[in-house]
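We begin with a single chain expressed as structure tokens, specifically the form predicted alone.
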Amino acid sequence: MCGRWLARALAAAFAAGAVAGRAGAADVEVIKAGAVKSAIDLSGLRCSGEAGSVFQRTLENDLRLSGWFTIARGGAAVAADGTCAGGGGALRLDCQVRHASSGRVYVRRSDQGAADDARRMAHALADEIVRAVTGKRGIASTRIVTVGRRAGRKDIYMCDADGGNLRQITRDGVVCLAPSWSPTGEFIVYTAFLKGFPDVYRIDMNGFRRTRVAGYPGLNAGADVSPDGRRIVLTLSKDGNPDLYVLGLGGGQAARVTRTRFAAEASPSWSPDGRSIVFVSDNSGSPQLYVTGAGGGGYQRITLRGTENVAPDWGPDGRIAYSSRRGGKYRVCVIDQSGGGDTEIAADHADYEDPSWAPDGRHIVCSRTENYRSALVMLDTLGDSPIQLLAVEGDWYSPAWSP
């Protein structure tokens, strides 16, 4: 799949009979409007060893893709000093991060594990900073799952937010897609082809073990966890028409959200209280973005630019990213129902699909496809430039990021 509307995909499969009868306190440097980021100097901490070139190397590559600094030496408003010392199989690291003139100090901290641990240890130290200097919430913890296509099989995969430290979760190369995170991380939800056709299932993300938890007749696809990790609303055909529902992961009958008799809706997601549900209906004759009540009731278009408006990502600050065609590519938009409008945050000659929202509020991830290959990339509401994820050999769909 590369991102176009859910239904639409899975419905050329029923079609084709896969699924028959189923503010920082520092000083600040202004790089470009809307983006400043304070400078920090990391020459102050000594690393040694080959896990502490590591833990560096994470290290600065997390402030930078954090959006909020650029590293220096010397002239910073943020300097870092302590040890980072890897040795013997272990990683021991005791810095401070202070104000650089006025010598107030930001963080103290102290690690130590295994040298394994250094990405580990560096990501955490990555977030106290950003915390502690702009009051921001740091993303370098956090971690994307995503649809890997490699030797033509599909799996779902996770990575950390750089895209280092590639997992392979499943291993049953069929059709999957469309995972989603609860809201603590415990747990992605996502939709396989395992029997031939859709289901949704869990996965828990302490060993992996996988349950399903929709198999109703007919179409189970593009689940979405609610914020009190509960419920999820989903697609169901199971009374003919693709139409949303609220189903209990407890268990318990599937609440129907929407009824339409002429149209298929698709692709939810919940709003951060869990009231109302943001999804995909043709009911306009082309696919675009409604808003409805969780227990269901009118719905409101909101999408009113583009042929199409697919694959919508309610954010934790209220704000909706989601895939518009225009111009005949696929861009990443931003819509704000507070006002404003919708924004364009990626254009060029490829098509954006699929945005999730990191958990900062800030940063996007999507699938980028140019001439028929995916590749993850990391967008930055406040302007810097795309920074593509997974270097690595095979294509990729559908990420979602962690809380």
Contents of the next structure:
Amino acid sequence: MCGRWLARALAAAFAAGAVAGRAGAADVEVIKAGAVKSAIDLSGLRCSGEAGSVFQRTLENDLRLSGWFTIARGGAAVAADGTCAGGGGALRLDCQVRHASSGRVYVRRSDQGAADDARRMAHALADEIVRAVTGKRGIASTRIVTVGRRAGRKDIYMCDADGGNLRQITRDGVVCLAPSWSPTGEFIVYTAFLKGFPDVYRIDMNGFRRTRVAGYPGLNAGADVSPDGRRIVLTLSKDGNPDLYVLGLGGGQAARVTRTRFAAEASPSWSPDGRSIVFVSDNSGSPQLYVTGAGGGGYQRITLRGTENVAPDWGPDGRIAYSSRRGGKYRVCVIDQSGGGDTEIAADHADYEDPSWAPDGRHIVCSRTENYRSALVMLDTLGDSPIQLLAVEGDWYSPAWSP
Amino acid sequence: MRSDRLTVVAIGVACGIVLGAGCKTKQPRGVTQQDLLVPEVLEGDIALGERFEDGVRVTDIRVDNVLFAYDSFQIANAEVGKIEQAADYMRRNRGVRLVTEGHCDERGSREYNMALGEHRALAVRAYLVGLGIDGSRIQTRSYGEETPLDAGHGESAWRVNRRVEFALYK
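With the form predicted alone in hand, show me what the form predicted in complex with its partner chain looks like.
Zooming out: every chain and molecule, the one shown earlier first.
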């Protein structure tokens, strides 16, 4: 297993070197080592009833998916004790997580809910353990929205970060694209052909009420919500060319950000401080990534490798994830806003596209396409192997990880 | 015979407009191929008018799709006749309106392909405006890579999927 992983990483390193062009292969860092983890022993947490076993399975899986833990029995650095009792339609949790040798308590938690809350309660405990033991932000309680194509119909779906609890958000069966979260998770924006043209809609995640936020003549697409939650940046063509505009969600005029008569702009993503925007432009003849100010002005190309560089997502810690076509395959890469530190995440022979950062700044969800079928996978920028998230019939793509 | 002569005249007029405008318009960077025409035939971009509600699809004419090279929105010489055919029909039928519908092949990102499809639709629209068709009669609509004509995955499918369709309404 380890040998195969290393071989794959080396192959990727060679491939990266071959297309690096003027930059030497030494500039391309291919991640190959898995992250350092703590062992946690959950056997002291006695779970009972159907809801209790759902809780236990979910907690174990969440801790694994966090990337910071391995599950062990005996000899682990961290141990959990207590009870999680399900029965009579309810679930009651009393537990304590300690450092095994010193006895220092990391987490003491009592919680109760309905049997249906088992997954939610497990996600909350997993995040608390990650925070207490590692000081990092957990992602178990976050969600992923995605486009799903099932039986030929495209709609927006949502699942938990572990791929469970899949829910269908829209039931329109029209072409829909590129969902994106508001910074507080209150709403998403996405593109859909509800009135025959591509318009941008907002769906409030509490109650799923939908409103149209951009319906100009021509194209309205690829919206991304600003960090203050009050504006979107998107592609409009109303003035005769596909360019980027910033539009207030409370109404008002769209302010033009780019002005490129012989190029199309797409896929904008705000920087965490709201001052800059990374986007795709084919100004050079092929789609590449550029960075500009949120108010417009000059722009700078940041990608030099790969025949196509698309679908940027500016992450919470300032790094930009994107999809790069290298050696005929799409690879997820991470780059600084200045174009430095370009890193390819080692992967197999499939195509990896449309990355979206998890709020931990470590993991990325993207689509993995093989033989024209697409699934969601979670990638790890610290080197753990990709993990498929949704094992449900259908094609899943354009995922967006909630804050 | 008579309509043939009319077509020739129309092409002559169209070429005159393109060449004439070419003198005034700065040649964009990177356009060097002789067989490609720059779709910009006027000064500046041509803003879209208000969307119109789709009427009844015209069935008495079928204009072949304008095809494009990979990642390109430029109209090749071989494709110009199709646009002229649509222009001719719109000149003869004043009440007819058009949506140019831009599409891409499955390669590339879905979001970028929405913009590229729109660019193709706008290029055909700009060409029609250059031929004297009122821009308020022409809307654009991009489907990106979402609705391929040929569901296959090879070059022969991609070639027909990189297209602009003429959706004529009366």
